[in-house]
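Presented below, as structure tokens, is a lone chain in the form predicted alone.
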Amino acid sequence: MGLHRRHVLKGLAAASALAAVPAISEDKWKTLAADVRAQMKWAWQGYGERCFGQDQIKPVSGGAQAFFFPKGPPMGLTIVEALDTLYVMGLDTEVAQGVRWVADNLRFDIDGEVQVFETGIRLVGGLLSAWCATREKKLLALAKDLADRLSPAFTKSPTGMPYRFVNLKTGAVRDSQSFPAEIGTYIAEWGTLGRAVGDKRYFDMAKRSVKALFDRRSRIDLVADTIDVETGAWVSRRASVGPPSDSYFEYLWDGWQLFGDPDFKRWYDVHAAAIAKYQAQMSDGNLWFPQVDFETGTVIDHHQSELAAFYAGLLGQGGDMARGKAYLASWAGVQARYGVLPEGYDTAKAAPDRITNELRPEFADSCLNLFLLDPDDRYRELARVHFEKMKETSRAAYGFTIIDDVTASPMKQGDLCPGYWWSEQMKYYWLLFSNTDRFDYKTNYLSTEGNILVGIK
């Protein structure tokens, strides 16, 4: 089942959605990142108008969602989200009013339970980045507070992997059966937090997660989607690079980048390369990554999540440029079919089997990243198509909404702005267009909900 690096290449010569670009001038990409910083700051404003301090903007009711708690304080994730995104597009204005919100009103002491992996990847790299970019005090302290108020779920853990739920105020733990996703995607906060306050046991907390994890891989290499945390028991068989899978692999990449740790690297290494052996797959001249059952690599089902469309960015920093950019231009050819990408996609059918857009990230994100490897206006391209596209189907009465049906016409919009919304496309289209001077493009780290941990100037 493996892919020849010669059918890959064939693959991406005949993609003509990584075709060449006509050279555009480096002030009509500053002119485009004038836009989105401009789209940012409505945006940001109509949260403001609307519901500043609630987690999640609904803009077109211009309402408000929460995320952490529904019956209980909201937790301003949209300010935390947002916070280094404002300071690279040099909004300081906003940057001060977010953090005097966040330093005013954030407070963890909460006898209520979340989701240990969304809380890790939004509030504490959130609070993180923000701190990073800002150098305020009280931001790290809160980020160091969550974080032990998460630790429960580690230390509990017969294991090591964490359970799924933790009570902030209590510590009480629940919910053994987890995925990848969930267990394996602590270090690059958690190794940040121990780096800024001296205390090495955040990262080996969040390493241990991980080995335990890897330790459990089957004898091709691959992990399945579920296990239990208490038992180390295998749940189910499906091996993805999609979710619940996906940023478990990114973060082994993001272990050796960050770190240095020679163990993330081969442990990276050992799964990519089971990965481009069973589940690496050409169709109809596009490459895709199926479903297959993790011990016999057999094809469970075609679906492909557009949460999996990060992996092209991360084939690239993983040294498989080839792979990377064919997969980047699988997903460019739904773009350009549809305009803006389903959810799902169902590539035996080549029909979306899942017809939503969640304001999803991770197309913009692969572009991203593999502009920063190889400076080509191609992915500021497709970025642009991406950017452009959203303004025209998802701009709504207060800020940019959900999709419910991408293939209706006129689409069919949601009402809902995701907090990552803030996080990560905004701030890629932001470094793609833009060549700021407050971020630094040779040495950098963004993680995988883009919070940008290194690199910020």
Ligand code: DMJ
Given for the second form:
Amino acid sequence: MGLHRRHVLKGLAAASALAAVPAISEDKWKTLAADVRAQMKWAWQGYGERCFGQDQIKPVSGGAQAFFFPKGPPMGLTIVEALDTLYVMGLDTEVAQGVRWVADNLRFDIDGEVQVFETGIRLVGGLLSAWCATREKKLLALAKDLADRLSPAFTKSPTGMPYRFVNLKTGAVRDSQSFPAEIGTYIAEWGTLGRAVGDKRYFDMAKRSVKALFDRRSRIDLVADTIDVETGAWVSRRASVGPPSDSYFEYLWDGWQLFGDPDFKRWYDVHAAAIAKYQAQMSDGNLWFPQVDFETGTVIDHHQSELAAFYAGLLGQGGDMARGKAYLASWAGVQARYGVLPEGYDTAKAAPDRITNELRPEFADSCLNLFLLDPDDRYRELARVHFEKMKETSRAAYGFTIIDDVTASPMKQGDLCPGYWWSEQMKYYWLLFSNTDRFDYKTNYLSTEGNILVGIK
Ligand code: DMJ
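Now that you have shown the form predicted alone, what about the form predicted in complex with 1-deoxymannojirimycin?
Let's see the whole complex now, leading with the same chain.
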């Protein structure tokens, strides 16, 4: 065993100790859950009054911001993202209002191009989880129509790895330089859709893309973060567990968890071992994953994106609870220091290198995933702080907003509630605190966008 590896393992034992929390009664968690639900209901009212049907609300000014088409039409992104969260919270009037809007207004025969990855995880996934919750056939039909319109991105590519953009009406594609997350984050939605409509071609299309990427890994089993999907040639050397690679790793595990496909498990294990060997590093008692050269393992930089915090939960799911807990503890330390996590953190300097917070869910995501494996109140407590701090700093006139500077006192608010807020952290808090009977805590699956594709009751 090399010196570096010994050092990491020794450090792990110390770092994995998440701070113990005083016992909190189940009633107190339920009270907290009721608050989460009340905040969701209030934010939904704000969105309904100011810009129902628009993609995203600007909660400070009360305006709206498009996500897909700057000149319209709006796609009701917030509604699609929110539906299964509203459902598990028992906000049934709001669910009915949202489903009605979708059935009456959402159409995809639009002469405009969309980013395949974002459209897949947010809209196809959101429609599928809303269908799982309500069994409204129209939702499944819309998910299928949209996935079909995205499919030229895959079928026109010589390697099977999708182009980044596709025109929903014409099927024209563009942008051959893409990233692991945008190539490998389809199996959950495409596989679920294929199961629902009885057509395995969706699963096969998503799997082919992942295999094409995995097959191009380096001799030390890492992938770089940019590749040409036409030629299959790498155009970067930088390996990262953060964006733009992050959810590629997540969906390797998920392909196994959801569909029992052993190839996905093997692919996950190969990468997880290489990441543990070449990227895991202890610094001041904390576990971090610096970017490295994908062929040599040499460290390139010590930037840690907040989005990489999801990796704590994934490590746990993949069977490495020690590293999962240790990595969550590293981020918990940053949360304790700044209150709200900065978008980026330089682990060598132990200081933020990006001072915004785009109302991110990844830390709460890992709290939930680890809690589902090990129902310990420590994870709930970390998520409670995340929620309370969000309420304290992000609440605005018409909802919750991004922060422009988490190091300022008071923090400086921006003016946007991203679509994922409705699908992710509000759901994660609720599931963590409520013990709701609308969710199966034993058998479940949440996508990278927090869409519940298995386990809605
Ligand atoms: C979400 O859209 C998804 O979680 C995605 O995988 C990456 N990050 C954003 C939220 O930060």
